[in-house]
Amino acid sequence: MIQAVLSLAIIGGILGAILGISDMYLKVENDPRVDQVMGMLPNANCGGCGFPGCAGFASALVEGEVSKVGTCVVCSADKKTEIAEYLNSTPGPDGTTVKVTA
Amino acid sequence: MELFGLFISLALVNNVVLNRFLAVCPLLGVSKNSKNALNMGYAVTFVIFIASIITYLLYHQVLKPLKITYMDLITFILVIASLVQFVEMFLKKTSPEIYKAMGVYLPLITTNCAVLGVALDNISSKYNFVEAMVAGLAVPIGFTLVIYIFATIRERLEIADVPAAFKGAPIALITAGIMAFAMAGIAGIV
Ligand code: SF4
């Protein structure tokens, strides 16, 4: 029993370490707005917006693929305006803002 | 020669998708476009090949000496999940377009039953290390072949005049069925 637990822990640790190291080398610079928008979305990951989860929806908003926060069916009205105001007022790394409506 | 026979038998005769009906989910999901289908095939080939080597070594060098072979499933899944995570990070870095095109099907390689299937088959068929490596290459190559052919057929069906009732998924499933017939035919030749 103890062997099983220990060996699994060690294997998991090694694999985790490899992933952690490769993450350092394979890091992708993300648009910080995506994370911000993610924080404001309900994070229900229900897929109701038609994107694979809230992360997909957040990047679609930031990249201008959708221009209506209301595409998220779960989001409350307050949060929708909050997200819209945030995106309309915060420029991305290239200095432009995206126009979205609540 | 024996290894070559094993390769052909695993890649064509006992094809994972059309003969054993594993990995049908990506076959239907990522076959709308032949380029994406090939990329999916490459990703799966990488994951299965490396996973079959690592799981084989882990099983025979770690689990067996410690007499904890009942832990094989959970260990294998751990290895596979880490590999897929790695492929995901790598693709996100090197080619965001492929990463986007594959969407949710990329992390879903984790639950692609062909990956776990090969790892478990290598053990239960009592392959030696070289045979396990050949299996780890033959099975995903068979998969890539099928998904690519299937995608090219679907691309043509897209512009063909399919009866309305069969448009989209139904004709795709019928196509897959006919391809399975064809594969069964190969079994008769070899
Ligand atoms: S509809 Fe809203 S909560 Fe559901 S996945 Fe999309 S963004 Fe997330």
Given for the second form:
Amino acid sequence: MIQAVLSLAIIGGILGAILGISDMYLKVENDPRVDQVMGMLPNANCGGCGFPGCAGFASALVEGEVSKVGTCVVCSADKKTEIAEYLNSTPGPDGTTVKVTA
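Provide the structure of the form predicted on its own, given the form predicted together with the partner chain shown above.
Lone chain follows.
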């Protein structure tokens, strides 16, 4: 019994170390603008824009798949303008900005 518990503890420790080391080298860096745009959206997750929730729409805006913030039917006009100004003026990790309209 003690031998089985000890074996499982050793295996768990080795696998945990492998996962910890893998986490350091296999991280996926996200564009911080996606989180910022997510904070500006109403987070209704209605799908009215044609994307699966506000996270999908924010990602599409930042990646340049959508060029008009007005696709979001729930967002107010002031927020649409704020999002467009933010994306037009804030460069991403590669140094380029996204050109979108309100």
